[in-house]
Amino acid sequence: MLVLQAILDGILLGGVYSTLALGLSIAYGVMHIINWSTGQTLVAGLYIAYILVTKHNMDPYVTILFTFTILGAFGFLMQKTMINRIIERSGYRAGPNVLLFTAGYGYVVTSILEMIFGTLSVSATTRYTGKSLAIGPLYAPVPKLISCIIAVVATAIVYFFMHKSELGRAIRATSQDRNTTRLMGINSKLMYCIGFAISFALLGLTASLLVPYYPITPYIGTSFSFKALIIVVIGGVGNVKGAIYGGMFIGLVEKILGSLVSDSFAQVMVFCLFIIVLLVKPEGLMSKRTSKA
């Protein structure tokens, strides 16, 4: 029974992990940027959602409208005013310059959040807190269940947007061959901005999904950045389906091993799996070498 409960918890957590990883996956898939500030940006979104819930009595899932929009707009502006210039001066090769930029930006975000909110952990109490739904002999915490459902739906929407819409196809085409798309009249810089905006907006969405049950401190960003990178590597860079499968897989590993052994052991095994995938199939378990999802 303990294992079955852990499997259910892992699936619920993995659904939210998928949107976290999808933000990083899109940024790398479109612009080949490893956004090392993924976790710190998520934490900023968590604090925005926390303020809206605790100070304005807003439903945590309604805060999605604000975190999604605010972080998406910020991502668009960051790409347009700074990252596009760095890429252009680097000969349209993201390289280490953008990685260093996002790492520095992440450090600044952490420092600002520390100055504003202090170092103590905070949690938002909502009308969903403490409520569980019985599924046979198992129990699903209501906030985790709602968050997982929203995450899966959002990931499906992103998948159809990227593969079925004209704008999504333009973004994917730009990621494959920037010069050819320019000859076809597609503004590659604008596609980069939209791609990065979607990446940041998904982090805002993830923040609102986590705020009902996840304790917040300014320092949890690095952990989320590592986790997103591990999921992206396992699922395949730029692979939307891979983000779902990778998120579920990591969620299951964490919860099952955490319940059977310890949380520390679970984190060690997650990192070991990350290394194994890099050595055996670096393009990702869910990807083919010749495809870009």
The other form holds:
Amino acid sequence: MLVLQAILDGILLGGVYSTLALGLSIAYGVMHIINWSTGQTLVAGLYIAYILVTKHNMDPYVTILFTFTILGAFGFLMQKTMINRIIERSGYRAGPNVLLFTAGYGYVVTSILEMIFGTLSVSATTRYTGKSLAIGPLYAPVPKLISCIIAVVATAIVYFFMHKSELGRAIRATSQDRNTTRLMGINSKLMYCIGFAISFALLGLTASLLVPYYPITPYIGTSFSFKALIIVVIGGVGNVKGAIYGGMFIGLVEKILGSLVSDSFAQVMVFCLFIIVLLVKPEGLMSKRTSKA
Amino acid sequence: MKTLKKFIPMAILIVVGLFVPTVLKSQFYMQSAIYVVIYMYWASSWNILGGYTGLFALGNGVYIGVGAYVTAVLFVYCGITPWIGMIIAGLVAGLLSVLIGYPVFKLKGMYYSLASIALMSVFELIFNNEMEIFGVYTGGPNGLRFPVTGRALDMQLSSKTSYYYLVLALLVIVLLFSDYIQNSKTGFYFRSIRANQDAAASLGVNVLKYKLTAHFISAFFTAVGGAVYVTTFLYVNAKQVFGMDLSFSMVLFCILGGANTLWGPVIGALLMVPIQQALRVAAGVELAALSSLIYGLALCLVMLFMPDGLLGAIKKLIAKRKTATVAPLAAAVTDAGQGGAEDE
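Go ahead and give the structure of the form predicted in complex with its partner chain, now that the form predicted on its own is out.
What follows is the whole complex; the chain from before opens it.
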């Protein structure tokens, strides 16, 4: 029964992990850069959602509209004004330079949040807090259940957007070969901006999904950044399905090993799995065999 | 004449370095000076790997930790003095780096950086959560204390000033070594790998061998620094040595000053560490965030405006001055061709 409950918990956690990883995966997949501030951006979103919920009595799931738009617009501007510039000027060092830039931006976000909100942990009490649904002998906390469902729906929407819409196709084309798509008349810089905006917007969405049940401090970002990176690498970069499978997989590993052995053991195992995947199949477990230069 | 000119900055460093303790009277300032010099040292060690060879390792803190723990365990349980312990620690870290490097070098670009960070996190998690490692008590979150003997033979020096001279000596050694490497055949192999790994391989450079060499050298120096670092505190714990901040700091200082140059890492650390220290004091507890805000802003601004670091930016300015008077076209060409040929 313990194991079954752990599996359920793992799936509920994995759903939210998927949208988190999707945010990173799209940015990495499209521009081949790593956004090291994934977690910090998420935390900024969490505080926005927290304020909306506590000060304006908003339903946590309505805050998605705000976090999604605010962070999305911010991501667009950041890419347009800064990251595009770095990519252009850095040449072969674009990857490391953008990583360091976003790491610096992450420090800035964390310290600003610390100055505004202090170091203590806060959590939003919503109408969903503390309620849970009994499924046979198992318990599913209501906020986690709703968040997981929304996460899965959102991931599906992103999948269809990326694969069926004209814009999504253009973004994917840019990720495959930037120069050729430019010859086809696609504005690759704009695609970068849109890709980064989607990535930030998804982090905003994830923040709203976490706010009903996750205690917030300015420092939780780093662990989320790591989670996202691990999931993306395990699932396959720039691969929407990969983010879902990777998210579910890591969620399950954490919860099952956590309940059977210990949480710290689960964390070590997650990192070990990550290194093994990196060494054996760096293109990700879910990706098709493609030869990449 | 040229060799003489080269030694002028080194001479300035040594002379200024030796006179610093006569100006800084208090213990606090001496501790800050130790931080400045040890960060210069770590940034220079990273430069051999990240600058010259272009392997963007982000988890080099792991070698600080390994160096620190090996020295501590050898001293606490076997009574081996840290003077010998730090060399053993360096060799252990070097060996570890080769063992790690061998599979990891199959990975290219960002994957290599990711693997190096992941590895450091594994070490941090293990050392922080397990009380014993391979049956040796390392204290987990409580850390490990060095027994106090107060003997110089056990690297327990009487004052901060002595420790300062010790790290200064280490810095001079790593700089002399970097300079030697830079102008040696090995150094040219390193740079060929950075410029274009495949082309280097096709010209007969044993890429794997030289990558591992760079890894070993960098890990060795980093670990020796870690050994001395914890000996100044007579205490080691996982958060202190395996932290992400330490690893990121050495990369930041190196790139800020100018990666792939001898003096870049020194300049980077000289600029940033005093600012951090001063902010930590001036801002107090309630504004502790200010120091990390400045740190983050510096990182962002450098990446935006000086991707080659301070020295790189200065060099480019000089080059532009020279060419602009001759022909504007030439300047455009050097700008466009800065990709691989900007060094030296």
